[in-house]
Each structure stands twice: as structure tokens, then as C-alpha cells.
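Heads up, the chain below is alone and in the form predicted alone; it's given as C-alpha cells.
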Amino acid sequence: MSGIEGKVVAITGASSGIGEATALLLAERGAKIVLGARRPERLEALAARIEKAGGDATWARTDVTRREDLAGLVKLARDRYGKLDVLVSNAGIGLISRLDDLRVEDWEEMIDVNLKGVLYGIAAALPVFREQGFGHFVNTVSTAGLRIVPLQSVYAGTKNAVRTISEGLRQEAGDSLRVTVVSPGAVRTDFAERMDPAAKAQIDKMMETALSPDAVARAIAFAIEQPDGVDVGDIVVRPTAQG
């Protein structure tokens, strides 16, 4: 049996890219998957290919700048499954631009969702965590806060949060508590779709030597997976053609 088998996994931002390869991936190696994002058509459709391969999935529509829906999703893995072994925080967005372009709508939505979201996660699944003796807390961060470049301040400043967030969470959770931090390089999803064309031709580039999200998919199984007492903090996983 693997560490990853019979465990109930919660994942926001499921429904395309790191989130969807993560969900079928864990469902391949046996957990019970609990889908989280805003396209309730693709979530039922990955929930469908999940139960067609014999996999186990349930899902809702989960919008996390709102905290009733990250509740709703902690209490949906509890009602179906009895239980919540990890909560997987990997809803984000990249909305990168020049500072001068004063895109302040576009600086909110990355704090609402980035980090917003991570904290009404923590908020909603923590007691629970508290009440069972255990849990894993997941979050997705970046490499952009590693290597901080041009147009890509608030973003890294948004990802910069959650890290230094889940630090303290490490240090608060006691010894019945895991955190991991998980920092993507450059992969191909569907991230500058909503960027102005400057910052796509950039980020377009970026993509010729891109990871797959299966990579990512990869090693947040790897933090899963560890035996009792084992806490992976900080996963980097980037292309090796990346600067």
C-alpha cells in the first residue's frame, strides 16, 4: 500500500492544469479526490474520467476569494468520506504587468486569490485538522518569488505571502501537522491567457522549454506520500533550461 491510498484529497483550482494532473494522479495511486475550482462543467467531466478509470471523486463548485466555499469543500470531503487528509491550495493566478500600468484591479484579484485563498483553506480545513490529530496542508506557490524580475511584483508578492504564511503554519502545527510549500518553474497551462500581450510574449517564451503539470503532479505526491512524522516543506521543481 502506498502512502497516497485511502487518503481524501482536497484540491482547488482542479479543474485544468497543476490542480486536474494532481487529481489524476492521486486517483491513479488510490486516494479519494475532492475537486475545488470555478468551472463546474470541467469538474464533472474530471470527476467522470476519474470513476471511468475506477477512481473515486467528488466535486464542487468552489470560488476561493469566497470562505463559505472552501468550507463547503472541506465539509463536502467530511460528509462523502468521512475524513480530510490534505488540502491541496493550488487555485492561482497570474495577472503580471509593469507597476507604471497601475493595473490595481488586477493587483486585488492576485491577493484575493493567491493568498486570500490560501488562508480561508487554512481557515476551513485547520479545525479540522485540530479534531482528527491529523492533516497536510499543500500550497502551490512559484519560483517567481524565488527570482524576483520585471512585471512579475505583485505576483511574486502574492506567492512570497503564502511562503512565508506556511512557515509559520509549519512552526505552529505541532508534530501531528504536515506543510509543504510547492514552487513550479515555468509549466504549461493555461496561465497568460488573461495577461496584457507584453507580458504573454514573455511568459509565450517561456513556455518553449516549459514542465508538464504531471511534473508538479509528481512531487506534491512525493509530500503525500511520506510515512507518519515526515514533513516535506519545500519542493522546487522547475525546467532545467530554466535561468
Ligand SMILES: NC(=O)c1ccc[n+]([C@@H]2O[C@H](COP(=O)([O-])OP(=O)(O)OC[C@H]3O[C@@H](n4cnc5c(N)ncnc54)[C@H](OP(=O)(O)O)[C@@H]3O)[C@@H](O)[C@H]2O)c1
The other form holds:
Amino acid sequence: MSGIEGKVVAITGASSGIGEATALLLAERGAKIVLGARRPERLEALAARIEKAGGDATWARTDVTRREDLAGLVKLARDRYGKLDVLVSNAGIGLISRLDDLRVEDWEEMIDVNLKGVLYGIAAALPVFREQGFGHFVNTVSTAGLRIVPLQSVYAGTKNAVRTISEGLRQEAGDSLRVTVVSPGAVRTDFAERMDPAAKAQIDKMMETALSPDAVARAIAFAIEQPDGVDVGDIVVRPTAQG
Ligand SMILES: NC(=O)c1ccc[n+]([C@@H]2O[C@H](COP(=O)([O-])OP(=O)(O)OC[C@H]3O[C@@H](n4cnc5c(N)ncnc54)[C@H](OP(=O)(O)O)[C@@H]3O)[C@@H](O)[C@H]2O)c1
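Form predicted alone done, so how does the form predicted together with the named molecule look?
Entire complex below, previous chain first.
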């Protein structure tokens, strides 16, 4: 199957930013969307917006730090639409700080959401993809893992762990599953909201030339729309002005 029309796509972190933009774009192009995040009111409103525009969407409150929530999201896709074509593991947080600050709880939260959240998605979807004989993992990582800068080491570490696991998954996947990592540069979203002021200053500077989340959504759509035998492994999409 090629193209986007008729594919069933589950997206974590779908309540804002890149996940929301991806849901809207893929729905517009005929995908059936299964939305996951922790804020139900936002998911409900987004699903209603998609349906009002003639699309098809459903949602489930999903905390990616809970393995059973990912299993529930995948089950919802199959119960409602009969299959799952794509899992976009996009939920992520960037609680960046200097290592000297010893914000160990923030490190743990990033590991739980950014790394273990993706692993729980793999655990939920891989057996289903194997049974179906098709499936596509799309994991949102970051250019923070390509050019390492101060304050971002733990965040970048979680993203590069996902990059490494994705490559291992690709190698184990065989000829019927696809694995894509997308590395966005600076994107204008709510991403910096929970950062402390020093970290936010670094990010605010990057936001001056940041991309719209639609740019990342288009990159994800590009990977999904390729014919079955074409595996787009790695996409980097960043502002032209980003160093
Ligand atoms: N913005 C950038 O410059 C940038 C650059 C590179 C990579 N990224 C990556 O892009 C992805 C999306 O971020 P964004 O920029 O779109 O920021 P965002 O607007 O803050 O979106 C983050 C999403 O993740 C969800 N989320 C957070 N914790 C979660 C959890 N425990 N369980 C389920 N969902 C959770 C949030 O929803 P709820 O709060 O409703 O759960 C939200 O939908 C992240 O993986 C981020 O690391 C962003």
C-alpha cells in the first residue's frame, strides 16, 4: 500500500505542536487518525476539528510513561479501524539544564517520556505489525542529538538512544516493516513552556528563526506516503538559519 489515504496512524503527543500538525495534515490527506496524549480536552477538540473537516479521528488519553496506555492506543486503532499502519511516537519533553544543577528528577522524567515512552510504543505495536505483516514506526528525535550543546545533554541523550534503538529495530524488522526517525531543529511549539528561565533563554533565541510545526508534519507525511518497499530511514528538518 502506498500513499496516505486509508492508512491508520496513531500519534502520541498529538495534543499540541508537531503531533497536532501531523494529525491535521495526515487527516486532510485521508488517513484515519488515533490521537494520544494526556490532555483529553485537547484531543477531543482536535478529533472534532478533524471530523468537521470531513476526516476521521478517534482519541484516547495516553500517558506514554504507562505501558498499558500505549497498548490501549494500539488496541483502539485496531478495534475502531481494524488495523494499525503507522505509530508516530512523538510525545517528548525537553527539561534542559546544566548537569551541575543535578535536576535528577527532570533527567528521570525525560528518560521516562522520551525513551521509555518510545519503547512502550514499540512493545505495543511490534507484535501487531508482525501479525499484520506490515507497519511503520516513525519516531521524533531531534537535531539536539546531532549537534550537542550545553544544557541539552540529557535531552539529547534520550533522543540519541531512540535514534540507536530505531536503527536496531530497522535492522531486525525484516522486509515488511519500516522505521523512520525524524530530527526536527527548532520548531515553534509549546516545547519550552516548562523550561527554567536560563534554559528558556537559550531556546527563545532559537525560536526567532524556528519552523512552523507543519514543516515537520510534511516530512513525516513524506516518509509515510512512500510505497511499501521504500523505507525513509532518517530525515533532518531544520530552519535554514540554524547552525
Ligand atoms: N519544538 C522543537 O523545537 C523540537 C525540536 C526537536 C524535537 N522536538 C520533539 O518533537 C516532539 C514534539 O514536541 P513539540 O515541539 O510539538 O512540543 P509540544 O507542543 O510541547 O508537544 C509535546 C507533546 O507531547 C505530549 N506529552 C508530553 N508528555 C507526555 C506523556 N507523558 N505522555 C503522552 N504525551 C506526552 C504533550 O501532550 P500532553 O501534555 O497533553 O500529554 C504534547 O502533545 C517531542 O518529542 C520533542 O522532543 C521538538
